[in-house]
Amino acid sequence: MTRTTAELMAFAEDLYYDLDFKSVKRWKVKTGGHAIGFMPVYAPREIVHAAGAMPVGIVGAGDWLEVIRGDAYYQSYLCHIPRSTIDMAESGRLDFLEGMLFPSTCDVIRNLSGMWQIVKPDMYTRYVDVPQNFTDGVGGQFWAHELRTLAQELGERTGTEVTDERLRASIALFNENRRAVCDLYSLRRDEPARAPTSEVYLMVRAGLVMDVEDHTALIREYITAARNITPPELDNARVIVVGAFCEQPPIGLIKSIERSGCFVVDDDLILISRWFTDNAAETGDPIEALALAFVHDSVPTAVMYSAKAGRGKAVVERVRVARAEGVIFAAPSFCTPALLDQPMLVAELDREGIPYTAFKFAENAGQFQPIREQTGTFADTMKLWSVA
């Protein structure tokens, strides 16, 4: 029997607010598996996958650890999801983990790779390094080479080869789960008060912490929840938020957003879910496909260069294809991707005549008023006055 979406929310926000992976543990102890985490903002989890283990999305402890020992290993104009994370580690809830991917995003992350080390040094730790070269033959090549060394290492660690025909597996198993993420953002962009961002979010999130197979079911009947109930007539602005695609908002600012006026139609949470906009092959060569398809079909994002065109087209165009009406920049603070990106998105959307907002927050927010007033400002002017 298909759940509600009210009870499909409440299993959602249940993994949300576990600090002690619970579904992870139970995950490995019913098939023998191996947990292996990853911070945002990509990592190649099919090659994770093959290899007999669960990546595990590990993005900081949100608004609801106090943090003690993270603090005395980072300055305070960083920022949150680094001490947290090694609050966590610290305090043995990452205990679970037989390794951990840091992917390129920041100096921050990389730094985070190393103090890793130290706090956990009988832990596999691995610095994702991906091209910043993105012809087939440079980037293509690179990155090939990168991804069968992490098999192989991952493969020893766990004791399952990471094989042509188990990676090919892989590979289908989180195409078919980008391809109903991607029904879940479509119905959110259509009928966005059929599937607020509040519950969507919490729909994807929950993929950080089940199984692959299991996480797609999960969406699959949201999305038939969803769509059996009636939704509320609401005239509100559509916006898209920009620049939270590493330290994650406390779920209490993106329903704030919603609760000013605002319909979030497009945005860059848990970027990892959707990082392929095209399918990776699941024929030839899989290791080949995967490079190929993070070199060709890679979301635009701050976090890595691309020779394709600028940024800012690049967010015109979301806002286009969503029919969104602004732009709310949602940066956590002192993220320096997201902060350097911001003023070339700015430009373009100032020659397109595209509403903006920006705002600043971090992991552990506990006030929200401020940014709903401020995001329910922008909405009532772009009703009353814009004509983007």
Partner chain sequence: MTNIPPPPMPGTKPILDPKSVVKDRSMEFQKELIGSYYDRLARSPETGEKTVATFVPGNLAELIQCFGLVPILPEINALQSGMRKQSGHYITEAERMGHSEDVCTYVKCDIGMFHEGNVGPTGAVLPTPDHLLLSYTGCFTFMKWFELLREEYGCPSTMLQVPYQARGEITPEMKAYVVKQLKTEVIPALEKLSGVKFDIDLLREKLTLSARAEDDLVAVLEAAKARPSPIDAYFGGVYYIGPIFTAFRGTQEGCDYYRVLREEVEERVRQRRGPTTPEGEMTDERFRLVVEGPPNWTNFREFWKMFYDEGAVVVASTYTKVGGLYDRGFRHDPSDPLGSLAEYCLGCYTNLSLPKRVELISDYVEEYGADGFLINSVKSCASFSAGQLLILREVEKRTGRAGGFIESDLVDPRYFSGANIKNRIESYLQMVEQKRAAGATA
Contents of the next structure:
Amino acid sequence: MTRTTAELMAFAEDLYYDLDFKSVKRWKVKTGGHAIGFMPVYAPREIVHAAGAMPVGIVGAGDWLEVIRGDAYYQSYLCHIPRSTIDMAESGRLDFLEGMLFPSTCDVIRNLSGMWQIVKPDMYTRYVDVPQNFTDGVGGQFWAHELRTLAQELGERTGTEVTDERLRASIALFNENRRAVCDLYSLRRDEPARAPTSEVYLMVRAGLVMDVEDHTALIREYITAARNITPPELDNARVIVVGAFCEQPPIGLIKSIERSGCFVVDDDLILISRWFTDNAAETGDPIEALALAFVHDSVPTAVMYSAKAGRGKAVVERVRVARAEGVIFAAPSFCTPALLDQPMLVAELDREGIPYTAFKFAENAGQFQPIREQTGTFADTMKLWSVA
Amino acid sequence: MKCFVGIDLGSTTSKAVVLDSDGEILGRGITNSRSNYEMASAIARTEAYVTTRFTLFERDLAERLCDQPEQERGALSSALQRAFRLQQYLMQLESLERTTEDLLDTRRYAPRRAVVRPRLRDIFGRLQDEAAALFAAGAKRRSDFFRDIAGSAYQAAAEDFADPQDAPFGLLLALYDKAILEVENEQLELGFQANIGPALERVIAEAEPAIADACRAAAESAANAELDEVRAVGTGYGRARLPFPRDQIRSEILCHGLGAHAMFPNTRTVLDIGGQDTKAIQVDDAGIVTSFQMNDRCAAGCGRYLGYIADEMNLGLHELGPLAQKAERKVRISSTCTVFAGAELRERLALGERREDILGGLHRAIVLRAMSLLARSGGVDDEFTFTGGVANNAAAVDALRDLVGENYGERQINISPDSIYTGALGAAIFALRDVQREAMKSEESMEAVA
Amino acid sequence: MTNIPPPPMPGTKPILDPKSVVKDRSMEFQKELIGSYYDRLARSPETGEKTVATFVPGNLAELIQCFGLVPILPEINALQSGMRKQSGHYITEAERMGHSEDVCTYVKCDIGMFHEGNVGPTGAVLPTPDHLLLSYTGCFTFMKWFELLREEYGCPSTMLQVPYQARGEITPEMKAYVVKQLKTEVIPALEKLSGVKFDIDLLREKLTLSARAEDDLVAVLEAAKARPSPIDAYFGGVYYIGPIFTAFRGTQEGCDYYRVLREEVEERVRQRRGPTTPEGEMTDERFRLVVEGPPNWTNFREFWKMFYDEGAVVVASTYTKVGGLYDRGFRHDPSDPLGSLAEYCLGCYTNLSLPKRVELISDYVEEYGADGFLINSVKSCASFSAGQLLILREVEKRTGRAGGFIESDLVDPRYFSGANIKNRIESYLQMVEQKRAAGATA
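And the form predicted together with the partner chain, for comparison with the form predicted alone?
Next comes the full complex, and the chain you just saw is listed first.
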């Protein structure tokens, strides 16, 4: 039974538009497992998994939920993802979750963790305070303790103790999943016409609401199917899209960028799917393994402190690796980490003579025409440049 | 007769309400707001006293002509009121003509003066001839404000009498625009006493002598009734500019809450969508505000937004609602930002969306913003009273009804045809209550002394 | 109802006594202190004193002093620029350079000021820092701010991560983590910068002075429980916290200032005098309020006037706790020097969880006998603002007292709409009044 990319896309699209999380609910019924939600950017999914729960990515409600209650919680100058998230909580859409994890990403998500305690007093809520100190015995040790506490609390909640053995197995599964996602990213980088980002994104995103092994299989299946298609011949500009690591752009926006003449060959979307640049150790103390993987091998992103100057160097490196011709900064409106980071990245791109363009979006944005024009012009300019 | 007055200086209109000592509404007045707030408030107040005296006239006439059918008396009264409005109109028209003539005498018009003057006379001659028809029974007027009625009549006449060479349309219109500003800020005698005489003569000219006498006597008694303004309270956007002592100024939130309570005593939640702002107010069973929320600093989602949309689509403001009601599938609009309204609209139209569907979506988007404010203020309780200019827009009301139903269940939604006077009514009640409270206090202190 | 006598209008008693516009001794003292600090800073290139940029919430003032270093406080510079009407220009400059209109205006004001010559509030050019000491309690923007400054200044930086009190408590692990960073990162960096060996006994001495000043500050803030309140704990409060939140915690001058201030305030309580305002002493206290959120700096006076014109006095505020929640019992402790520095950092107001903030504000409303509470929601500061609408509802629910909500910004003059804010404050106060009247007759 092999499915075509179109069939796989139909499957992933169903998951994408399903704000009732039916796939997770079905999984719970089938396995008797629990479901623990987590917000962007990083959460230790391996521990959730080892506690017998599905880690469920909660990344807002896109542009297909009319937010009313959520707006009552937030002023106009704050981003959109917490509105739709709390709206979903208030309307009972997230009641299938036994718990919710809030990683330390920014002040908005941080405060949401406290709001959750008030709005959902019966739900297990934990703020996941990731380290910003990357020394093993300092930040690493603190983080290992955080992870241990989380493992213990989750185990108590789910009734499945997070043993070393279980956790090592989970680490192996997520390592495997990450390899699959990275393979998919490599395929897109090398043959972007075969695996357009509007598809890659939905494939990767499906992992937020699927069992990890099923998701790994899905990604592998998609890679195989994509290798079998005859890709359209497109003379597109190669770009990387930076800044959308938390609130996600609507799929229409991603399609708009592609239709305007761009191949997106690297991005920040669903960053958790490839957070570690190397595998976490599958032997030894698994908590230590996760803690050290975090302090040593986290992808550089705006929400993580960089101990040295030259923040922009990482983006230049990404451009090089992806063989991109330019950078599109697509940050959510009012996203403090992304927007404060941007000038540093821009400065480095300027120094290197790498072209870029920038716009802001909201997950519920309905207007793509101006963006399509902007990125289209950007793509045309880059093509002219490369000819000259 | 003791009177208690509430004045609401809004961003687009100024309103006044007169109450008697029992809290009964005697009169209401409205005018368009203008840069001179004091003038706007004076005119609204004069208008409210005019209608007050008409109320007294009707009461008096009812006694004098108690054997006549009520319908008959009503017809008399409304004929008199139309004649009265006509009289006011003519007086303002005269002032307008005088002002344009004066403007023409200034140096900048010297080169064209000789040619333009006869045109102006033609225009004003036509305006005077047409005046009576404007106030005839059953006549429809776009607005009750002099600047609008005279403006459209003038414009139509100017189009006919303009002459591209010597008296171009633009010049004639510029004269009007300048003159109307002066006329609006001029002290004109628009009150009852000054204008009822000629109006009365016009109405009773053909009436039976007995009826004519009764009308004359009732009008006289109404004109001479002593209206003793005990207290006035001001509210609204421009309240700080009213020449009132501080304690006679009340926030429009409180006035709206109390006014809505007076109109619909079971009101618990009030939504007011005005030109500049949106307010969500919760009141208790006595009309006392328990919490409120106003829109953000920007006017997104307010009445003004609809104004922009109307301009962008080249439609009248009142045409938007009916068109939006014809929507088959409402387009999802994400931005209610007035700045982006035009751009979003053009994009939608360019994408081939139907005008009706876009408008349907826009109305829903505005109401969505209001729903968020309502949620912030504490939700929608039964009964729910909707006020402000947007409450006159049927498509907005439909959207509100839907969204309230979806989010809060069955709610009694009240919309008064007089909802524009809600704030002024609340202010007038405050005036009355303040005086009553002070009287009680002084009685108490007298008792304490005794 | 006949002949109503000319009513003795309620509230015709004057709210302010304009004759009493005099500067208190503490005000002069405070001005001198802050002036001397800026002088020292401006002269540091001549004197050779090394400077270290750091933030107010969770600042390590005593530790910095142990190494003879002078702190540069970018937030204070930004708010001073705001009060001197310079911030608008600086912010525009930063935006022209590519900084987003959506982000914190303190950051943009600071960066704009640097690019426009780095002139401080006293008119003297400020030095660029020799080191960035990033101790960021309760605000992620701080982290990005210093990354940005590091690109500008090219100087080294040290990070002190302070874990968040997500469940409303400081765990031993949190404290240990901060202490460990102090030992392994912060102290070695400051030793290297200054060439001075760390002396823990010197730190103990300074912490002793800190605790003394903290006692007096708490006495000042809690004096607002008196009726009438002798102080305004928000608009006046920001002056009172100035020295202890900046360079003078752990110094003798700081101690002296708080002693003088405390004596003054206690005297006002004895004389039953109201707070000082720019237009004289408040003689009629009509509303007692608790305020949550930072003030607006560009229109500080205008904003304050909206309160005192109505006879509204702020009896407690959360903003005056961003540099330490001393009134809840915390004191710097010479017997546990690094541990108490860690606890200090962990305990600042912006590091509290949302339920804890609700609890604190509710307690203030009760303890200070407030008629209500008002939230000034500031666009720049998500750490404060995100969730304030829920705080509003929860505190109303808990206290039964009316909550008000206004919006402004720290130092962006474009985001201060005077008429709008005044309208909301007036409406709010009239609602409180009406509720009170209804309560009295019921």
